[in-house]
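A single chain, nothing else alongside it, follows as structure tokens in the form predicted alone.
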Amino acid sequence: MFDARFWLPESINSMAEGTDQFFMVLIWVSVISLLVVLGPMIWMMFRYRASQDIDRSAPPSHHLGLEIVWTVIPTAILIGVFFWGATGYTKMVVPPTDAMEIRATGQKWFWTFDYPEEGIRVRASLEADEERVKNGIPPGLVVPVDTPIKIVGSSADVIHSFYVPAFRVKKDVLPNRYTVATFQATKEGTYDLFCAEYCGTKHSKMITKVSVVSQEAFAEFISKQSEESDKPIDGATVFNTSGCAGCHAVVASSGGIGPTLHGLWGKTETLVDETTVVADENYIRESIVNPMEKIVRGYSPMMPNYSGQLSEDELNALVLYIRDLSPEKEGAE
């Protein structure tokens, strides 16, 4: 009860370090706290019960040292808090440059895991990681020990929760937009991720596990994946068929209708209202299912509307074609 193991499993992520004694703090705030105003309003309301004899002539009407106190000390409380929590956020949804990057996409009642680097696809439930582990596969999401892990989560239906105790790590995916999670496994074994946001009748099955393993059994897996596994959709394919090539050049000597998307990752966009907005994953995600929602200075608004024509995975391909649209990128593959 006095140490974090009592409620949480054993934390194994690197970037977590301090999440657990910033836990026992908030306990102890709380506790304390509710001692300090419950007991006096017990002790009050026993000794001053009516049948008390009491002189209630001139009750006292404030008292000023008292009134600073209880106003300086919650306060400097919570500015720590604050503080303290600011910081641990910020080393957990921020991930190192060199992070490997998982898409990680929930949906009714399972998980899809994308590793666009090694070009594999990784389904997970409860059916589908007894039947792996049948087969001497690593069951739900697999990551290579010691190493950072940057997931990207999108939702195809509701809102999901990527949830997973032993790493302190608890991030809803939600429709229409991405979020960003980070982690650092340092011990390798198998452990729960949950759904933590109700999503329909069959989410208490929304279960799977994360499977962290040496670097050696991490390119085993990725190699027998990479022979047996559904492959992510091709994005060039999503860009080519969707009819986006009528309108938006991929090579910085090409015009179009459109923006250019050769270079546009990270770029700072100016509209026409005069605002700037950075060109980041939301950013081109929403320029495709909501054009008319921020059209760049100096183009027409003319764009067609994609919601609805195009799949969560296609979305997700076309949005990682785009962002990898380099300088050194001479066309579409």
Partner chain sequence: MEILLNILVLFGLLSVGLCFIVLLPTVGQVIMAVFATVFTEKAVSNFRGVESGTVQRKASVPVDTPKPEGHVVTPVWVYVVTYLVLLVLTGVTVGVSELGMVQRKAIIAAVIVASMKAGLVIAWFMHVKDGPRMHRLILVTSTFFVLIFVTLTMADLSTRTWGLEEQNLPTIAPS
Second form
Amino acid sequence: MFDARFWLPESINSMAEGTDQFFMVLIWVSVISLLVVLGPMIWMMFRYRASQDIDRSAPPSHHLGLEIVWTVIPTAILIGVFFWGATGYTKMVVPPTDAMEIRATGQKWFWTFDYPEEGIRVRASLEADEERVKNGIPPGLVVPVDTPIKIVGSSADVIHSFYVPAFRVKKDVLPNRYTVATFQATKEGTYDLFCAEYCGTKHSKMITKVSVVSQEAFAEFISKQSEESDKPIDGATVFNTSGCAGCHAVVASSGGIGPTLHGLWGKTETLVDETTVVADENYIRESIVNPMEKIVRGYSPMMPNYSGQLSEDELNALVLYIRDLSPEKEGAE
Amino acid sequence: MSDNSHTDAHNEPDYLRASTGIKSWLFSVDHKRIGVMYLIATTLFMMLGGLMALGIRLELFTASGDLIDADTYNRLFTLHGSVMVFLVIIPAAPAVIGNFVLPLMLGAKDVAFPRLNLASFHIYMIGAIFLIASMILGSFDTGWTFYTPYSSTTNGPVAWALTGVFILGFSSILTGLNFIVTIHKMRAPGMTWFRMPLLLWSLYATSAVQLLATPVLAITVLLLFLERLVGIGIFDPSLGGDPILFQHFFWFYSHPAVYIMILPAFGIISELVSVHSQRKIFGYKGIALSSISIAIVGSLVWGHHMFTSGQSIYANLVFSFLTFFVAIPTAIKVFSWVATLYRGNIQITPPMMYVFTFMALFMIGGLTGVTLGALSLDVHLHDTYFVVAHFHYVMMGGGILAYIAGLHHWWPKIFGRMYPQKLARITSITVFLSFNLTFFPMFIVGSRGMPRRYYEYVESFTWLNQLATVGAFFLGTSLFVTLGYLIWGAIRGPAADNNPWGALSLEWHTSSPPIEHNFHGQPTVDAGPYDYPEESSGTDSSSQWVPA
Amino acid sequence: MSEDSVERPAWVEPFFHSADQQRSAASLGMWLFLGQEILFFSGLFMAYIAYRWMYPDTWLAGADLLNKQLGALNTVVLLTSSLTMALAVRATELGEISKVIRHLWATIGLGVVFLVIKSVEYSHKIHEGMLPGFHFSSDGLENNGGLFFGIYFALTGLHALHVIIGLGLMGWLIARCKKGLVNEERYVLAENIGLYWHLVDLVWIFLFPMLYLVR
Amino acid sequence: MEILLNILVLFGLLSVGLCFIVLLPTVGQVIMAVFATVFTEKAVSNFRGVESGTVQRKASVPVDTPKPEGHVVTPVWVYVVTYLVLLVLTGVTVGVSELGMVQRKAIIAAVIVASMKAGLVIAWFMHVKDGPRMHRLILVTSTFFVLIFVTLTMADLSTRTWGLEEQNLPTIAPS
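Got the form predicted alone; any chance of the form predicted together with its partner chain too?
Up next: the whole complex, starting with the chain shown before.
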């Protein structure tokens, strides 16, 4: 009950190693002050209960010395706690100048990580991680071990929060400006990355991993990703990694939060305002980039817009993939 | 109601029987009736909020969300938050206990503006109707904190809820205004400021906070309403608006709001500790002035809710530094209460049992608050279940349990009948145990990293959440038992005499339930409210009131 | 000493001891309401200060689009209405009810003039397209001009709403004067409405330099 | 400790703000006194009366018609002079902005003159000067809370890059 592992996950972040001891000290301070207050209370409760006949003469109504003591001591303890917390905080939050920069963009229910020096972009969500683990790539945000990392975060729509419990790091990402989170992983392994600021329906699904890998594995990951990026983009992987699979079904079932895409090509869809539209290429393209324009009847306007998130060729690959979902339209251009 | 009417010496009917019929209740300007109506309303809303809490805990029994879908879960916890904060805990202690007891303690016939008092009850009901309407219309899923840009872009009846909160704010402002003027202008002759019972000091501080913080909530809700309706762009990031500014606006109200919730609880506990240990309170001036200093310092610290939300490092340091000053007045109060027990003649009555549970739970809540105030820990602990456990310990363990203790203390005065005391003692123990079973696992699961407002969680947290769910159902049942025997006591309990606990303050010197205009003639006060003579046997001691 | 020794005029509430206690309670209540109103407007002034700090150039450009002459005229109108209101309150304390009604009508007239000038300004802005938020389409301001006009319309709109409430209160006060319910004993109601009107004027005194004279 | 220094600066700011607010009604009163002496010799006798500015409702100001409870009714000319002073100050505010002073200075000067006007309205029109002390206390507390709200929020907004200077974070221009 009283060792750090019971309360906190193992701390990997070398910039925040003071926090575990600080937490345990505060646990001890709390337990002691609990005893200091509840102990006498329970003892007096029994000793002075009504049935006891005991010396109750001249109960003191105030005692200046005692009152000053029990004001000064808590103040001293609290100011001590503040300074320990503040100094730990400033060490933990200001990234070193030589830190490796990674851009994190939070969006409705998945993360996108850009490695500016290496020029590659990686999408991280539950589905995307499964894809990557299948073909042997470390899932989620891939980070070399023992190098200070600076995460520059921003959000594409609402406030999310970049939270890695193992690194004791948490920073909200905001739509209108960049915020900075920093850590330096000391032990290889994969650790959970949660979104800690409520961001809508699948807030609890916006989970991915942080894989801390050795330097060589990181270099190999970078090379594989960069030659991956000049390979022709396959619509299916874009569909799975950028969160479409989370809401749209690709097989002829009616489930899912968004409309089913099986057999969509060429179908006439009735929209919320009772107008109808033929599901052709620019309807699909427009519904991806600006979903709020044409909402299919029976569905609530919840799809996040992807304008600026998908590159031009990713968009084309996606539209082709959706077209191929309709079997009878195999040959149609 | 049994027929042995409770008329007192001048055989005037008491306020319950003075006039009958629903209209006489709904439009009565008698502060006691308005207090009872608030009691009924807040209890109903507390049951509603409690059921939602059980729904949430049931969903979290299993790691993967299978009972209800994510969207309904989000709406459920948003409603649980909003109903509990705006409809139950902010009005409960000041409006129910305050409305009923304040004029009696002052020796006044009624509050300063009785029609305004009735108006604030009706405003409260209209606001509640709006909030419940938003629930019926499919409810909103923004969390009770309405953070933009999510709350300004999501669909759903957010506008209804915002109007509801806007109207509820006014009910709280008007009650605060009424109490301050009553305390200033209508004290019994001879009752100087330092001869007032401590509950009035804390109600005075609460009303000051209600008056000075709630308008900022009103303007925030109005701006958010305009943002959704007309899109004036104040909080809209694409137009240059800053979501952090909304958080500043919101928390400038909401942190003082948690002091609105806890200050009356402090007042009730100071009252009960002194009465049930038949002893002068220790450090009267210390406790009275600490209430006022909490009201002032309480509005300096709201930034500790936003340590990880992109607030600047400088502001984090300033707010963390100020947060630790708020803990000191609370510490003074707690130490003074324990010191009051020394050499007291402690009666282990149900209210006193609830006082002990309050002391234990509130201490745990307060100390974890200090842990959350330290900057380097808050980075890890913010928006996790550690925070959820902290504020439930402080608000439910502190605020609501003290409110229940107050109800047990003044129940004989409100209804003139006594509830079964043995059963009450047992339930107070089950409430304490089931409370710890529910919320202590949340501390552990929170510090291990389970974020807040999660519909599904990682497998490793499962058994702790299951423990919490089981605890939640025990807590629910024991609270229902409390409600049951209190209602039974009010209707069929044995008649209670005017001063069952041997207290000295003025409200115990009139019949219980009191007559329509409280006192025959104007009571005058010549001594403090807690001047129990040394060797008192606890009953007919020298009273604070010199009979007319 | 149980019964009240001083005989109480009819209009004093049963639970007050004397007319003076009721008067001081009423004016204390009004002052608490004013304290709360100050905080209500403080939210908007806070938004103004925050965004002025963030986008100083938008604020300068935005202020140029506002019509300073009408703003100054409005300030003079409101100050005069404050004077006539103060004279009305003074007349109630002296009991000259006819003078009270005359002053109140003058104040209501000035309030209406203020609202007319305000509507002229608003129609000019709506015509020019200087609407809050996204609907901002006027030229001469880069993209977040809508933010400035969002705050402008929120502040002046809320203030105009309070002016309208003030006019309603004064109309009600005139009705009570005609019914003879207001005399040199029962002047607290007039004093409270006077305080409310002075607060509305106070808000405009701070609002005018901040919004119009940002130079 | 540089953290401590910054926090003390903040407290200094808050306390300066507080005494400025407390002085507000007295500022109005002083201006009244100055203008009173300049304009009318008869006012000189009132100047001494006004100068004492004691709070009790003493008949320090000449009374037109005595009231039974010694309730002081301020004479008409006090209101008229206050009104004229307010008009003059409005002219000053407009003048200050027309001068086209450097942008930052103008707003501070304008706000100071506006609060002088506010001081006048509060002191004379709203009878805070000769009213009970409680009214002045309410005014000071609520303005103090507004001051806290503004100062601490600006403590966040204005120091966004404090401690992160060398990170040269890019800024997202509002779209």
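As the structure is a computational prediction, the values presented were derived from the model and not from experiment. By rigid core we mean the largest C-alpha set that fits within 1.5 Å across both forms. Numbering follows the first chain given and starts at 1.
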>> Would Leu318 count as moving between the two forms, using a Cα shift of 2 angstroms or more after superposing the core as the test?
In response: yes
>> Taking 2 Å as the cut-off, check whether the CA of Cys247 shifts that much or more between the two forms after a rigid core fit.
In response: yes
> Does His262 show a Cα shift reaching 2 Å between the two forms after rigid-core superposition?
Replying inline: yes
